[in-house]
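Take a look at this one chain, the form predicted on its own, written out in structure tokens.
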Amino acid sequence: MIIQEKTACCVKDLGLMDYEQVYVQQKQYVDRLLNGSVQALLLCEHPAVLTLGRMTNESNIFVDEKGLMKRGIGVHHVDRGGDVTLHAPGQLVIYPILNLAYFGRDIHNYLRQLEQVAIDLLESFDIVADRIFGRTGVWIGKKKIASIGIGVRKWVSFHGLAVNVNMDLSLFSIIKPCGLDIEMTSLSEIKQETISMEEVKRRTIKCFFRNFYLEEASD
């Protein structure tokens, strides 16, 4: 981390949102943190909705367009790294709007603090996680309970990191998550027990203040 001193952030917590609606805000958010507001932490849930990135493998999609409506899940092709992945209810989606050249410039750095932060988080819930090496993301043993992917404008991140908490873990077997062959797993899963979206959400924004070093702003 090259940063030597707190950095002004504000949260932003927009509940159950539609994709696209969170997306203009993202846009919204870069646009002002490039002329001079404060950074921030968007944190909401999804309908369920396919994502797909630059680098998707349609063939990665099990349910064709058809199956998808009828399931009500929507599809958007969006402007981050990475393949095929789902967001549902039950699944915390943060999308942090920061000022890289805060960081280092440095997007392999950025990618490591946000896994960090979801390593972090589930550490406070006394569960273990780790990285896999050349895999983006945080894994509990084989499986993988946390995802991330990014753009990044002029120095500015978009999307962000999805932590899985008390989502339906079978909707998953619609795609091949992030382009792998790999079963995904959850807070309440581990757990064996319904886990506070709210505590989750309190505790994700004490591990980002701390691993990235921010102070809370006013929007």
Given for the second form:
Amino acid sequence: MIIQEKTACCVKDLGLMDYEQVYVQQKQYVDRLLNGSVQALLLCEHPAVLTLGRMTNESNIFVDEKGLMKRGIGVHHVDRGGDVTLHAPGQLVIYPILNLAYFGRDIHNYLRQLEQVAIDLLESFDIVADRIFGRTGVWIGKKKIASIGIGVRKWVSFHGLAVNVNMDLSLFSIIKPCGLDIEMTSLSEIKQETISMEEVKRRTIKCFFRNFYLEEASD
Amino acid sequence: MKNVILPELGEGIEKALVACWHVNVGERVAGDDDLVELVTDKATFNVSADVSGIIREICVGKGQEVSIGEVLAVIEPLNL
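Switching forms now, from the form predicted on its own to the form predicted in complex with its partner chain, please provide the structure.
Below, the chain from earlier opens the complete complex, with every other chain and molecule after it.
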């Protein structure tokens, strides 16, 4: 039996923060980890913003730049995999800055582990969620509740996982999320009640630490 | 000469696309410099030089597909 030791990870709750600011923080935590510091789990919500991953087909955005500006929605081309996605208040976004060398240097496996974090989180709310083969993310029936897109540099991860908690799902109508003809759902839509973001964060941290066999460390 | 190859990325991942090169032919690089960003369906992956030297050849262009183990670039090692 192989007994893997727990590895250290700090937790940083950034609250509601602009996409660019969090991106800068991610890069700082990646550099810090490459220089021997601990791993990090960043949690936040973003003001409404579209992020365009490296596989984005721009025809999956149905509103032009002017229309997005009018709605106060920013746009960023980002160095993650995947197509276009939307972030907005009421959606929990987690950015794990992990040394994937501890977890087998396997991007496929890392994506499945991130899905498992969301599946476990939803299970804690008595919601049965699952994977769909070939469609990274977490699903409730045919509706998507969590999206994933990552970047890896020197086997350190960045970007991550977005879970729809209490967000305004009508915002997704301006894009084809992840380039797919799908409907999105949220925790509050499923439960038919407002869900405490703080509680979701608390449970997410717990599920994340359990799945990746981590121990909490100071920043 | 040192060949920079696309390493194993994980179970079932056999190919990736070149998203962008961070360096040009003739450029000096340090061992930990990122050379190229590759992209799979849901992930980007940066490959670093591993040795210090001069980029002598870039073997695959932006938008091209590469397989695991394929040569991405050739570096002439130097003691920088």
